[in-house]
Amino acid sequence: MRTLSILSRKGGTGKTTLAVHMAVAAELRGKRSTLIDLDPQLSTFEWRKARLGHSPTPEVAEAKVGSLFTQRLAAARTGVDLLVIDTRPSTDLECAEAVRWSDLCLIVVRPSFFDLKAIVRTAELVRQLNKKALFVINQAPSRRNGEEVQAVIDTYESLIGLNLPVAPVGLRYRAAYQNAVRLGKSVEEAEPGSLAAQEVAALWRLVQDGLWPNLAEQGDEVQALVS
């Protein structure tokens, strides 16, 4: 079993959206996944309620930080392949506990000054614990006349300076994500073939390669956020 943590010190960055999409991406490719919700708002449970009408998986479980070890053991015993931890904007102690049990961390950041300032400490923590991580730029605005907007370029360059890998594929600001989540689905299910679905599939390939090296599926990459 592998564990993937979705991290951000700020609220509203889209952690839960990313968490449910990675969990469903795993399920669609034959891997059994479970979501662990550490956020008191329990947003993944709301998504799960909407989902139950058409799919029983992935399962969602509420947890406290101190119970992560036992919940990981329980998930492994039931044959889960991937545990996705949806964290909350948290203190160093809570964040460190999630990172400690992770095989890969996705640090979510929007292209904004305040998000960049907030994730510096998270990046330091991941490095201190010697864990694999990827920065993922989320809610990026669309290109204008084929050119990347300056805010995305500046964010990408700032992340490079934090000495952790930056995913060349992120998620754009698209209504498709919220439409899918409202239905209890992922964009790969609700709008297969869409640009949003292609983004998720490309990001999943990076995540899968980080969790299960040499097993990432081959496929066409979408255009990188910054090229």
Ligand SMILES: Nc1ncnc2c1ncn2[C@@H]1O[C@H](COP(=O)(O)OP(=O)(O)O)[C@@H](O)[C@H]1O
Contents of the next structure:
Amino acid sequence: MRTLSILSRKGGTGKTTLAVHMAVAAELRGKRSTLIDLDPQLSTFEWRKARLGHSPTPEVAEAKVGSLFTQRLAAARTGVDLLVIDTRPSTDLECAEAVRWSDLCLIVVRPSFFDLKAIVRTAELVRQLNKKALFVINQAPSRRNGEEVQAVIDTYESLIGLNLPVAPVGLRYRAAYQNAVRLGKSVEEAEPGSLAAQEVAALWRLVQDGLWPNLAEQGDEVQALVS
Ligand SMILES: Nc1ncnc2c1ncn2[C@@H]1O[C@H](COP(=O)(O)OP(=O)(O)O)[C@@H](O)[C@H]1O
Ligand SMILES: [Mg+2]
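Moving from the form predicted alone, what structure would you give for the form predicted in complex with the named molecule?
Starting with the chain above, the whole complex follows.
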């Protein structure tokens, strides 16, 4: 079993959106996944409620700081392939616990000055604990006339300076994400073949390569951010 945690020190960056999309991406490709929610708002439970009419998976479980170790063991015993930990904009202590038990951390950041400032500590923590991580730019505005928006370029360059890998594909700001989540779905289910679905598939490939390096597989190309 592999563990993926979704981190950022700010609310509204898209942690829960990414968590549910990565958990479903795994399920769609034949891996059993479970979502663990460390946020008392339990947004993943709301998503799951909307989902129950059409799919019984992935499972969703609530967790408290201090219980992750035992919850990981319990999930591993039931044959889960991937545990996705959704976190809240949290104290370092809580974040450290999620990072400690992770094989890969996705650090979610919007192209904004405040988001960038907020993730510096998270990046330090991940480096201190010597964990694999990937910055993911979420809610990136669309290109204008084919040109990347300056805020996205600046964010990308600032992240490179933090000495952790930056995902070359990010998620654009798209209504498709909000619509899919409201239906208890992923964009890969709600709008297969859409640009949003392609972004998620491309991000999943990076995540899969990070978690299961031996399985690295080929796939469709999605236009990279910034390039
Ligand atoms: N790529 C995106 N495009 C459009 N809306 C998004 C995107 N990512 C997240 N959102 C929206 O932003 C809001 C906050 O996202 P959420 O995943 O709940 O963030 P967090 O868990 O970090 O607080 C939600 O309304 C969500 O639908
Ligand atoms: Mg959330």
